[in-house]
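Next up: just one chain, as structure tokens, the form predicted alone.
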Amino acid sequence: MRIRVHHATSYDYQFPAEGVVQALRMKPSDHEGQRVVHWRLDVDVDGLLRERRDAFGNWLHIFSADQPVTSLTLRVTGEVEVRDTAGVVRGAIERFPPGVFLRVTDLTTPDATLRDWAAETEPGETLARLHALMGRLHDDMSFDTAATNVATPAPEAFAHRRGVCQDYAHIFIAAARTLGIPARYVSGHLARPETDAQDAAHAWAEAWAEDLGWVAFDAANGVCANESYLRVATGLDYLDAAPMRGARRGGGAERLSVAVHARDAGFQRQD
């Protein structure tokens, strides 16, 4: 499948808001899953636009406007190639090895009752358990967009059963790393049939199980990460691989506004 990808946020400020700096990883890497045939990162305001690897091995764009702003819009546009490799990702840069994803985060520290859930997960060959925990989340939680905000974390997501991809994957990750399996955070797009129109970029999570290496879980599906996923950037947690995080000096209040679109380019859907 060729996925095409239109990304836009935009930024409305109340006043001028001077030192404006945006990190952006939303540009995906090659790996034998994908291939990017083209993409494009643009900045609607005069500034400094630096690339570089972080240290997970994410294409990381800073931004840096050269004067105040009242307004902001980054796009993002692009087509990726990817084939279905049934969740195994494999060529993909790794700064480090897996046993640095069994570190816990703010976002990612479970709590008794995670543990406990977690626990109840069969014993056996590692993947097979994975298998299991990504069922088992997918029955017990409510995808709910008002339950949750980007600063929540697993605990908190889990005691109330709600939430979005992004506590999906934070969960996910807690509980895998509870069983002594190393476990991070995705960010990137899934191409839907229904609709390419999305309220955000999508998250699911990776896992390490032997002698297959990194496999993608998406609980908020229930499945497995096929052609229809674009990996964009890894982490402990979404901190580490949020598309967009930003400084600012003044500006008052602010309005964001984010458009995804993001389609097989080869799919023509009749209305």
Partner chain sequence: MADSFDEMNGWAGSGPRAAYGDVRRWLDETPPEILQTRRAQAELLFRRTGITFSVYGDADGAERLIPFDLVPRVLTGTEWARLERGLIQRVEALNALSADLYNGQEILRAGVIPPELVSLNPQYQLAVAGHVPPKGVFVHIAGIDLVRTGPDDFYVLEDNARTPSGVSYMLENREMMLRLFPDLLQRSQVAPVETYPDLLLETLRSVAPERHDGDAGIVVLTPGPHNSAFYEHSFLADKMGVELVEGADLFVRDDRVFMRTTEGPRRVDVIYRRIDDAYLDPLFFRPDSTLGVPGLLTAYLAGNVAIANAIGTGVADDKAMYSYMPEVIRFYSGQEAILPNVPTWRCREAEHLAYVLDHLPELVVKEVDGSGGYGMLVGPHSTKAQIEIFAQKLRAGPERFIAQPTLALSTCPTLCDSGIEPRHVDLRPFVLTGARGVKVVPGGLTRVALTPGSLVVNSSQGGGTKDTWVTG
The other form holds:
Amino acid sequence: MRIRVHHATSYDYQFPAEGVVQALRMKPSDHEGQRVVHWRLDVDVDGLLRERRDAFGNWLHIFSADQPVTSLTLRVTGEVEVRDTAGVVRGAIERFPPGVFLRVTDLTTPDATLRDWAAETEPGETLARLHALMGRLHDDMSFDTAATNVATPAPEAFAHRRGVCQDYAHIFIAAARTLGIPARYVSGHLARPETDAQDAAHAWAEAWAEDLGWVAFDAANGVCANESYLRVATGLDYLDAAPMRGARRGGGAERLSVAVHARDAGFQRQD
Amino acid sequence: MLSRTAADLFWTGRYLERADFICRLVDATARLASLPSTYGGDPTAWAGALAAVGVADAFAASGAEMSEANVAPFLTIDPANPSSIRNCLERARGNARAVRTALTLEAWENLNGAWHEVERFSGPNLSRARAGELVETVRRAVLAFDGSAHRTMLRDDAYWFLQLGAAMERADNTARLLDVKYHLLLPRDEPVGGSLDYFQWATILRTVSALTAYRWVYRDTVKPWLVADLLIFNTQMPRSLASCYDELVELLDHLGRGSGRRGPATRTASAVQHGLRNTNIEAVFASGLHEFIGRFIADNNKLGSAVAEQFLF
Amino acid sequence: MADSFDEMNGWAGSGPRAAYGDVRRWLDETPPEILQTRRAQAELLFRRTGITFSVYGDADGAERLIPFDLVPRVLTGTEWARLERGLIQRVEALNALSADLYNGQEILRAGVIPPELVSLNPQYQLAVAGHVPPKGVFVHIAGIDLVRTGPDDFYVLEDNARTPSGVSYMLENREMMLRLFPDLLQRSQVAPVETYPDLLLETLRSVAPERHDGDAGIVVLTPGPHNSAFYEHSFLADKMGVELVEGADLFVRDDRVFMRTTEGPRRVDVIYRRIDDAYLDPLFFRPDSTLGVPGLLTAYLAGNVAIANAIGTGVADDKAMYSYMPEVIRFYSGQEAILPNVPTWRCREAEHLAYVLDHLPELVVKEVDGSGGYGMLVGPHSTKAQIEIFAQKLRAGPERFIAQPTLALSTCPTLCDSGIEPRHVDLRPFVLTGARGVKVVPGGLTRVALTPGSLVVNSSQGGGTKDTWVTG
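Please supply the corresponding structure for the form predicted in complex with its partner chain (the preceding block corresponds to the form predicted alone).
Once more the chain from above appears, this time first in line as the rest of the complex follows.
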């Protein structure tokens, strides 16, 4: 599938914000299952935009504004060729051995409840266990955009059994790690047929199965990633792979609006 | 110099100056309010004091009744009043502490010591005597700080920023006092010396410690337009608007000398100084004292922003 | 306590040690009431200087004044020479280890250290993997905690390779002694420590990235006046004559770091930071940090700024890594450690575990990632039942524990209310590593447990400090 992405993020500040800096992980990299056809990132205020790879090998753009700004819009357009690899991710940049992804982070520290729940996963082959884990998580949780926020740790979302794709991914990662399986967070896009803009990108998880390597699991949808999944950035948790992390001085209150279109370019050619 | 250090010193100077002003204001207001009404005793004196500090709204919001028993603690020790003497001193000390090494040990110890003394005054029922003690303590502390800064600090940017804050605050305080009391200073046909307003004028002069100075300067009985002249134009009187701006221009010149840089603060201060030199009290009365004071306060605020802009606070 | 080695009197019955000749004579000649007067005088002087100490702390700063004992702790030049060689060797190893772990990981491939000690250690900062800091130095300032159990028996108790503190007390204590007992110091030929700020400045300057427009901009980065060590931060900045900055005073532009000054932005090349890694840059580490500088990491990775100590040195000084330090020293230098570790049994290893289980009543068992004395068993002070319960925990998760013998720390004469009495001491020398090698100021900070018999020297638990002399 050829996935076309339009993505606009706008910040509005109450007062002019000084020293606005954004760390952006919005540009996907190639791997065996995906090839970037074109990709463009634009910012509507003057400043410096620098591109580099981060610690995990993700593309990272650092934008720093020249002057104080009252609003800032980031616009991404791109097209990526994706094929179905049954979730297996090969040929991506790997900077660390899988063992690193057993680390516990603030957002993925399990509590006793989550640990016990993970331990109930039937013993067996790693891949089978991961599928079982995904299935159980998909069944036990309800998708709810109001229950959590970007800073909610896995056990808290799990206690409510409610959350968004980020929470599903964190819980899946935390649980897999307690079973001794390396797991990591992926941010990206899921191509959807509907034409309405989404107000957020997508997120899922990858886990390490000895024979296959990294395999992508989307517990929120209960499937392994397929040709509708465009992988952008990865890391230990949301904070490593977040599309945007910003800082500023002053500026008062901030209003953020995000509009994401990710769809099959063959499906809708008119835009 | 680090901009934050400069800003902290500037605010140390400002808060100390404000604390000193409120001390004198409380003192003079208490005196005025205690006079029998037949001698000009003014039941609204405390309301005027609140207005002069710019905290009338904050006091109203507290819901307390307008009385000395409520206003005096509000102005002196109330932690809820951002401009209480206690808070001013706390902020002055907080700012100074963050840049401790920019001050001399002597200057710092005076300020720190004063803060620890003021900390001991607390509680809602501050007796009149205790309030008097507090005011006296802070006045002495500010004098001691100024003296130690004057005697021990290098004449470098640290010193100039400290003085810059103090001079700006001093100008603001005098202007606010005039703004609240301007109606008492308008020329009227009243028998000289027979006015009940005499005590109001005396209060104004006391608040800027200039009752004695007035007589030395004018060798006359207290007349309202001369009070206005003293507070606005007299360059011998350190709290007059003209004196404050002479000092501000000089301080900004000192600060620019090292780098040779000129900026919006330098320009704004010269413009205001120029304006004050090219007019006199008669012209001010003719065009409206109230409007004049209003414009000055706005200009002084503009200078505040210009200083922040020029020195990257 | 009876079987502790005393720094002045040696083993019980062995007679006084030569190193303390001058100090002993001074203690003998000075009538007790004069000593007490001197002590009161010292306290008064310190209280006055103490205004300086307390003002930096919060309102309760006065309580946080660390007690100062006026009987110095003395090391001979010979003793110190060996310590110095050992400290230099150890800190060189800490630097080599950090450099290797972030670039190449040969020590892991050689199987000297289990890889999970690194990969799972949150102090191993993935964000700087592959980065070589300016001039290759990682641990610019180290504080190595030493204990002594006999005339020639010094052990390393702990490595501090992040932001070791206490050096301001080392310097202030000496100033106090010089003021109180100038004759005694002169008689004893005490090596000076006052060069530390200069050495520190020199160390920091030596690691500045090359650039050709102007002098290196050096700053001390503090979390601010509310930090308990703010006094030390401002003290060091003042003594070095460099700016003391907070995160908000710095900004990053085009991968370069600047500070905001009244005359415009000024370039910063070296940051002596007294802030933990996690707070340095909200864009890459803790997003809620208000203490750091957004974008600092990218300037660092671009090689445009040196950060002392380098980001990620915490991996080299944690408790689990500590137990491997003798092997680490051997791996990088081919030599045996001059200063031994306190013998440590790693319960993750079956043989060690068996030994530990057999000897619990005489051992101290610590959790690898525990701190502040939690999850710890002190064998000699525990009941049979407590030991049995702990043994079960140990069998259930041996990899989480290490064990060490209970050490008889040396004592040093200390002036107490009742006169001169022995009290247990340790020693933290400060080791500086710059582009031109490793330097140690003779001595360090001696901490003393003021409670009789106590082995706890921490200031939070009634510990005090002494001046430390290297003589002759």
